[in-house]
Every structure is written in structure tokens, then in C-alpha cells.
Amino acid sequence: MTNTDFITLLREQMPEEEVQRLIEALQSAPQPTSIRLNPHKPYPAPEGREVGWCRWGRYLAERPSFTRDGHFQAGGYYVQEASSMFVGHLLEQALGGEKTEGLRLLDMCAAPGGKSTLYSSIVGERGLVVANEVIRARALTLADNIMRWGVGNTVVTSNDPSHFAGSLEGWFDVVAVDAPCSGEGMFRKSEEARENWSLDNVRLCATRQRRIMADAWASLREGGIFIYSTCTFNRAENEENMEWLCGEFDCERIEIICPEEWNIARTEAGVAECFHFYPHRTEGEGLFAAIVRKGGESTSRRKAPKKARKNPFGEVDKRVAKEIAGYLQDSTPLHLATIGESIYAYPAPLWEDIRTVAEQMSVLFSGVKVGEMFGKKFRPDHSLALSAHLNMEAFQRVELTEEDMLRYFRREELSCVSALGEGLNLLLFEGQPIGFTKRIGSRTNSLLPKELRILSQNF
């Protein structure tokens, strides 16, 4: 590590001995591998140590080929840096054990989806997550990861943060900003991050972050929770931004408990509690996180959204709705609606909130895309196979070997055609649904979307 400007910034915020230990960790320390389990799916927990601040997090002894794992492809777990899981601890501490029923959460800078899927698990089927990503290519990746997670309580949008401030002002109970940053915390794993770093970029990021923070703050109700995070170390993008927020707006302190054995460095900025993850102290990559509560007269009132700009939804024919209901579990009430030719299912308690978001924002994915009707024939979508709401008993099912599982994700002909029933089949791998295929005589027609196909070079 030879960038003198970067080292100078480190020396301004920690002792020389700490600086040297951090630089050594960034240069040569092994990178830990961690995953987060999906509590809504039956993936068996692998052997590994639990991540202290996340009950679903696990450290793995070695890094497997995730692309070749059917459970990864089916959303049984998410590959996520352990440090990044800490925002879930902040949220749960801030909620203080309160029920999250009806909670509205905005993840403002959500791609690729690690934190969004974590928030989705925390708020549950009666809480709504709006996962926003302004860069469309990244938003499409986000949508794929939300689809794999399969909970159905998340809406993926692609809007500028100012759109939320203008159309959904004071509407959310929680707003999280994982801000685009200079990426110092990724130096150990990314040569690109090291090469692109400069003081000018730090200043540019800090300015951009404040604009995002201000728009995010406007969309938060009084008494709501604000979580800010970056994957960088410097004060300009971290403590100084939180000091600015606390100076500009009415912020209240939230007390957070962290055991000392986690080795998280704690600082303060205004009334905000701040937390630093350093690779030489904690088992994970670099992270900064802070949390405050929005002050004001009310601690629960939400503002009404602006007048609807559009209505993208249509009603589902009663006959079709009856058929579709059979493909879904009846444990959670679901609301069916159409978008174009496709049929979607939404947790009934969230329907009005989801419709509000769709009326105001550019939505790329929401709920569970169940499928389409072609005349009187139903064609399920891949999203249905990966949904936690799927009724497996409604379909012919066949368990695939690992070889055929890989063939399926490459969109190749399966070797087990004789084991399939004629027509539509739900494919399983070690008991977990991974997708649909249709047997037509001696061949199969995969329903895996082409854009999700695994290319040979990925293996």
C-alpha cells in the first residue's frame, strides 16, 4: 500500500500502530468467506461459525464454487460479507424487539441486494421493503437477487433519490442509505478499488452522499429510523457526513449494544452512534455504519403519498384466480393482480402499500411473478419456483442429480427425461425447488429465463 494520501487520512483518525496493522491486513490477510441463510427456505445450514451480529450469518472454512451450487441458485442463501450484515443488528436494536408488522423500509442504494434481502428477512411478510437502485443495469441484477430470495415482500425500483423525497415524503418508517463511496474497505479484495482511489474522488463521493442523505431523510417519517453505511474508512464520507446530517436536521440518538468481543471500533458524530469495521480487528471487510432517529412532534404519523401518477395493475379473471390459487400456499393471504399479460401475487397486508409505490415509481420487479395464461393453459414463471409461497404439491416433481441440476442451469437437455411426467414438472435439488421444465415426448423445454443461464466460463 503506497498511496501516501490514503495513509495520511488513516493517520488522522487512528494511532500509527493501528495504521500499520490495517495496511498489513489490506495487503496480505486472508479474505473470510461468509454467507447468510434464507430463513424462508429449507436450505440446511452448512458447517461453519455463526456471525456474531447476524443469527443467519455463517463463516465458511473455504470458498466453494457458489455458481455450481443449486441451493445458491435457488436462493437458499446469499453470499455476503459478514461486516455488511451488521446493518441488520442496528435495525433490530433500534426496533427494540417491537413487532415489525406493517413496517415500510426504503433501501435507497440497494444493488446488488445483500442488505435488501437481509431487511426482507427482518421485516417479514407483513413488512415492505422498497429496494431502489438508480443505475438500471445494477437494478436488474438487484431484481434477479430479490426474485431468488423469494419472500415476496420487496419492490425493486429504479429512481433518482429525489423522486422519493418528492412523491413519498415522510412515508417510510425506516430508510437505509448504503451510499456509493470511495471503496477503501474493498482494497483487500479489489485491485480496481485501489487504482480508482483519490482524494478528489473522496470529496466527490462525500458531496454526492449528502444529496442522497437529504433526499432519503425527506422520505422518512417523524420518529423513523435512519441507517447510513459505506464501505470506506475516511471521516469525510463517514463521521463528517453524519455530523452534517445532525446539524441540518432534527436527529435523535439511538443506543446500540455491541459486545466487546466483536472488536468493532465505536465513534460519535453529532448525536449519532458510529461503528467501524476494520479488517485487522474484525473478521470481514471494511464497513462504516451509523444510526439516528428522526425527531419531530409525531413518533408514528406517516404522510400521505402524492396523487397517483399511474395504475399499472389490472384485475385477474375469477376463473384464472381460482386456478392460480392452487399453485400457492394458503398459509398467507395473497392478492393477485396483472401487469400486462403477467400475473403477480402479493402478501395481502402489503397490497395497498405496494400499489402506492407502483403508482409513483419506476418498478422493475415486485411480489411474486406467478406466470401467464395462454388461452386456458398456464405457464408458470421461474419466480414462482423460487417463491416461499409456492405450493409444491400442485406440480409433478422430480429430484435432480447434481449433474442434471447443472444441466438445467446451463439450459441443456436433461439426462433424466424418462423420470419426468409428460407436461410441466417442478425440478428439485436436495428437496429445494430450483425451476420448471416441460416434457414433450422425448425432450424437455426449460422454463429458466435465458438471462439467468449459467455460461460455461462461470464454472
The other form holds:
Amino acid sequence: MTNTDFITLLREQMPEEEVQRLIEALQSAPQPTSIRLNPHKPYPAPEGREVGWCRWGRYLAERPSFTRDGHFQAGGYYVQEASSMFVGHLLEQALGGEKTEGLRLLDMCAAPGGKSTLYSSIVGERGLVVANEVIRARALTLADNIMRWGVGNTVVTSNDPSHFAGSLEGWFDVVAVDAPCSGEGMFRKSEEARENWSLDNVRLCATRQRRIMADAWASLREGGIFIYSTCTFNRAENEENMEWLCGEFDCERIEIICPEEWNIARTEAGVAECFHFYPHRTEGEGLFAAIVRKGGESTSRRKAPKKARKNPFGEVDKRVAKEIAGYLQDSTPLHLATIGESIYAYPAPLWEDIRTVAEQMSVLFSGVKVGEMFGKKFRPDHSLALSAHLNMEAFQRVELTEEDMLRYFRREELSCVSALGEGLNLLLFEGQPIGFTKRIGSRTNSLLPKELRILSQNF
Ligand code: SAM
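Given the form predicted alone above, produce the structure of the same protein in the form predicted in complex with S-adenosylmethionine (SAM).
Complete assembly follows, chain above in first position.
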């Protein structure tokens, strides 16, 4: 942390005494561990203090091996550093208790999915989250995490931000940009972030961020909410970008209430309220977040997207639809559709919007992938086991020991084969569905996708 350019930038932002405390925190303060619970799954909250700005956030006293935990694999919680959860507070404050019915939210830079899963919890089954990640390999990880979260209200896309500006202009009610940045707030966690830092990189990041912000802004409707965040401290990538946005476009202020005891440093940029999390002041890593409303007639109807480019969906045969309905809870109306050979389920109120996104964008995952029919035989997808819409009663179920749960995720043979019924079994760990397997006589056929297998060295 001796980079003099970095320290010079900090000195422009805060008094010398604070600079020293921040550097000390980056060098030696312990990194807190935190998780965020999934309100759509009944995983019991572990012991731990609540994160002030997120009712689902918990600090843990130590860092367990999350990959070994069946509840993590079942999507009972997401491992997320505490400061990042603050964007959820901004969204909830901006919505001001407004119903999320029909809400369309775009998370433009979404992988690996920390903020998208938080937004998914907030908007619930009546609101749509489009989680976009331009880098394909990272988008695949994002899709896995969204699938594990299991709400069914999210579409994962892999597009350049300019595609949204071009095809879904003015279409979203909320747009969040968690921009790629120089990562100063991650210095404590990541050697790579420390090594890659330079003034040139800060400038490069700031330029790229403005490009992403402009595209994101175009996809937001008038009166919509814009949330910008980075995990860096410097003004160029934070306040100066927000000042630029407010100068370039019609922005309005959104008032945000934060209790003093959260110790967040507040600044302003144009009309934007800005928030800094510094590790020497709050229990978490570095974060910058800002929020504004897009000016204009707030009741204006969102513009209809351009003509459909493609239609990936097909209709589900009536007989098949009847069978599939039995595998899903009937508390939420769901719409069924096929993509290729696979059958998908979507919260019915979101169906039209999901179709619109799929017609325009490159979609990697959406809703709940229920499974496929092979002749008259149904083969469920792993996604169904992890979906909050699963009807557990429709399957024979077996509770696994911890040892067998770990074997399942390594794709090894289970030791409890004799406890399984012949054919399809839903596997549970401490009451939570973790996947499917098929018993054929004395052996099992795992339905865990190969790419989700956890290698032994991670255990
Ligand atoms: N929001 C994520 C979360 O909470 O888990 C973290 C997002 S990370 C800070 C920024 C993301 O932006 C990365 O996944 C990165 O691949 C993506 N990215 C990189 N270059 C981009 C670009 N030119 N346009 C849009 N996104 C980009």
C-alpha cells in the first residue's frame, strides 16, 4: 500500500488522519465474512450479527468452507461481502414501499451475481430482473448462481451494454451499473487488485465506465431509478462520473435515509447522493454507490421495443403441461414454454416481458428450467430441484447424510443406494432439496450437471 499515486488520490478525498487509518485497515484489519440469506428458501439464519443495511445480511464469526455446505449448494444463502448489500437499501428507499408488480430491473454488469440475487429477492416474483454480463465465461457462472438462487424471476443475458441502448431503449424502470473498476476497495482481499492498480488504469476505467453508464441510461425509462456503484475509492471513477452523468443528462435527486451509526461517508455529485464505505469506518470492503432518478414525465409509458429479432420459445403440449404442473407448486401462476427440447416455467405476470428480452438479447438462462420429456418419460433438470417453485411432494424423497451430500456434489456413488426408491429420487440435505438422482438397481445415475461437479481438492 505504498503506491504514492494511490495515496495522493486518497489525500484529495479525506484528511491525513483518515488516510492513515484507511491504509492501516487495508494492510492489517481482519476481513469480515458475511452471507445474505435467501428469503425464498427456508434456510434457518445462522448465529451472527445482522448487517445494518440489509435485513438478510449476517456477519459470521469465522469463514467456513462454503462449498462443503449443503445449504450453500441449495441456494439457502449467498456469500457476499457486507458493503455490497447496500445497493439493496438504495433500491428499497427509492421505491419507497411501492409495489414491485411489473417492475423491470436491469443489472448491467452482473457476474458473478451478488447484486443480481439481492435485487431478485427485493423485486420478488412479480418483478423482472435482467442480469447481464458481457464476458461469456463469467456469464455462465452468473447463470449457475441465478439458478441456485431459484426465484425464477431472472433472465441472464450476455450482451454488450450498447445492445440494450439499441434494442430496449427506455424499457427498464430500474437500471443498475456495478461497473468494472480499478478495485481499490478490494486491496485488502486481492493481491491482483493491488498489482494492477495505476493512474493510467484509473483513467481507462473511468472512460469505460462513462460508456457503460451512457448505454445503461438509454435503456432506462423517464422517471426510472439509476444506481451506480464501484468497489473503488477515487473521485475519477465515482463522483466525477456522477457529475458527468448529471451534466450530460436530465437527472433528479432521490433522497436517501441512512442512520448515522452505519458510519457511511456521504458526498454529493451534481444532484446525486453518493455513499462511500471505507474499511476503517464500516465492517466490510470498500464500496462507492450513488443514485439518481431520470428526469422527464414519470408516468410516461415505456417505449415498445423494436421488432422481434427471433422467437426462441415454443408451446408446451397440453398433456405434457398437465404433467409438468404437478411438479410445480400451484401457489404462483406459472407460464410454461419450450426452448429447444427443454421445458421452462416463468412466473405468469412476467411472461410477456421475458419473451421481449429473449426476442432481443442473447439469453443464457431464464426462469426455471424444469426438464425434458423423453418420449413419455420426464427427466427433471437440476434447476427444478433448486427452484423455490418445486413441489417436493411430487417426488420420492431421501434425506442425505453430510457425507452423501458431499459425494453427490463430487458426482460419486452414494452410500445410501438401498434407501432410495427405484427410479427418480429428490435428494434432500437437512430438509432442503439439493438435486435429483435416478436409482437403477444397485447403482445411481446422478442428474447433477457435470459442470457443477465440485472437485475433490475443494473439499
Ligand atoms: N455486480 C457483480 C456482483 O455484485 O456480483 C460484480 C460486477 S463486477 C464489479 C463488474 C463486471 O463488469 C464484471 O463481471 C466484468 O466482467 C463486467 N465488465 C467488464 N467490462 C465490461 C464492459 N465493457 N461492459 C460491461 N460490463 C463489463
